[in-house]
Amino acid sequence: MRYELYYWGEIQGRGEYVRLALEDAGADYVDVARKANGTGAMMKLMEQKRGTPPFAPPFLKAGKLLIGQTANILLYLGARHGLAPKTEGGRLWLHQLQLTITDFVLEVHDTHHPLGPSLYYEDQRAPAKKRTEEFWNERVPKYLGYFEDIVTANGAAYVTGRRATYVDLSLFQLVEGLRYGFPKRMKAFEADIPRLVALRDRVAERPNIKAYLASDRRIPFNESGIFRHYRELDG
């Protein structure tokens, strides 16, 4: 099957979680919105009335099936191609995981954007600051804490076992994001999580997901996507 990407062209964004899903399992698939007319054809199919309209990019066609939400898409992928346990309870497991790594990605939007995104950033500049203050001393030790606890506990190389998954994947996004965005704050942040820095440099060497990370279907972390750098956030 070849599957189409919708999301948007210019940015990782939410739709990175997706692309590295589909990149570690070699799927064939097309990121239409960076062809030709292709942000036009999302538009098309989000404003489409009948069936099951997906409420905002990105979405995935796969044969019949449109499926919306990054974590629903994984949910779907991983069973399909061997990123998620074989059993009911182990899919479960990841597919909760894989929300909670959904709310932290909401918090690290709202660092740069605390009032919401209809406003620029340079018109919240103060209330971002006291956000991220905020974001560093508390969310992120909690956020990455548990994860780092669970990947400890586990004992593997993997969050599950031996065998990568799509939240192994997402995970790894979590750490570059983060460097990018907050290079001085995650710097001085990652003695506190070895065990998830360990997992990040793994997933990085990936046949698979080294390759992709060399092409140019990576797209570059920029001042448009979830994680950003700006200087005075940066501690």
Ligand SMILES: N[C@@H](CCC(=O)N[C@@H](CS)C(=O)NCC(=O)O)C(=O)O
Given for the second form:
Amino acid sequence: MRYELYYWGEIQGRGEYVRLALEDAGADYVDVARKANGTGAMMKLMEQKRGTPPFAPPFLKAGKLLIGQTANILLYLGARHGLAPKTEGGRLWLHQLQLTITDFVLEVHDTHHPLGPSLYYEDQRAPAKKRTEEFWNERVPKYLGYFEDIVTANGAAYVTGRRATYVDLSLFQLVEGLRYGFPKRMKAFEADIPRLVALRDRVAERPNIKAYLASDRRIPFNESGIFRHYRELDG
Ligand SMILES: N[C@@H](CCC(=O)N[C@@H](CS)C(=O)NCC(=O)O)C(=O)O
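I would like to compare: after the form predicted on its own, may I see the structure of the form predicted in complex with the ligand?
Following is the full complex, with the preceding chain placed first.
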């Protein structure tokens, strides 16, 4: 089956967590909105009233299924492509971790858009600065410390053991994104999360991920995505 991924074609954004899973799995997929007329096709699916219309991208068409919400898509792909444990308890645990990543991603977004997504960053610079201070003082240590503790406690290469899961791919993306958005702050912080950094390195070396990162399928970070680099926010 050829999957159809629907996500904005110019950014990594939330679609990247799905792209990483599809790429690691070596799945056959088309990144629809990166093709001619793809964004129109994406909007059409969102506007449909019947079936299971998604609220927002990313969403995935898998045969007759149309699946929205990043964590939900990964729940589906993880089970089909060996990127999740086999037990119900293991899958729920992984899904729980991915939902926590979803929460964190929103907080990353809110560093540059603390007053909401409808205003430009340039119209919320002062609150963004304040929010970013809190984000780095309180929230990054809390979230990444949580994941660091989990990896430390199980003492294995990946978050649930010896095999990589979609959560490991997402943790890779968080470290990469923070490095891009806040290079100075992240450089100082990385000493506190050595196991997450090692996990990031392990993911980067996985053959399919390595090939993907070197390809033009990997869209470069930019200032339209979730992780943005604004020098004034980087300490
Ligand atoms: N909780 C959803 C959030 C989806 C979301 O916010 N998508 C963004 C792009 S990253 C979007 O296009 N939102 C449109 C909107 O909120 O109106 C997920 O994790 O997939």
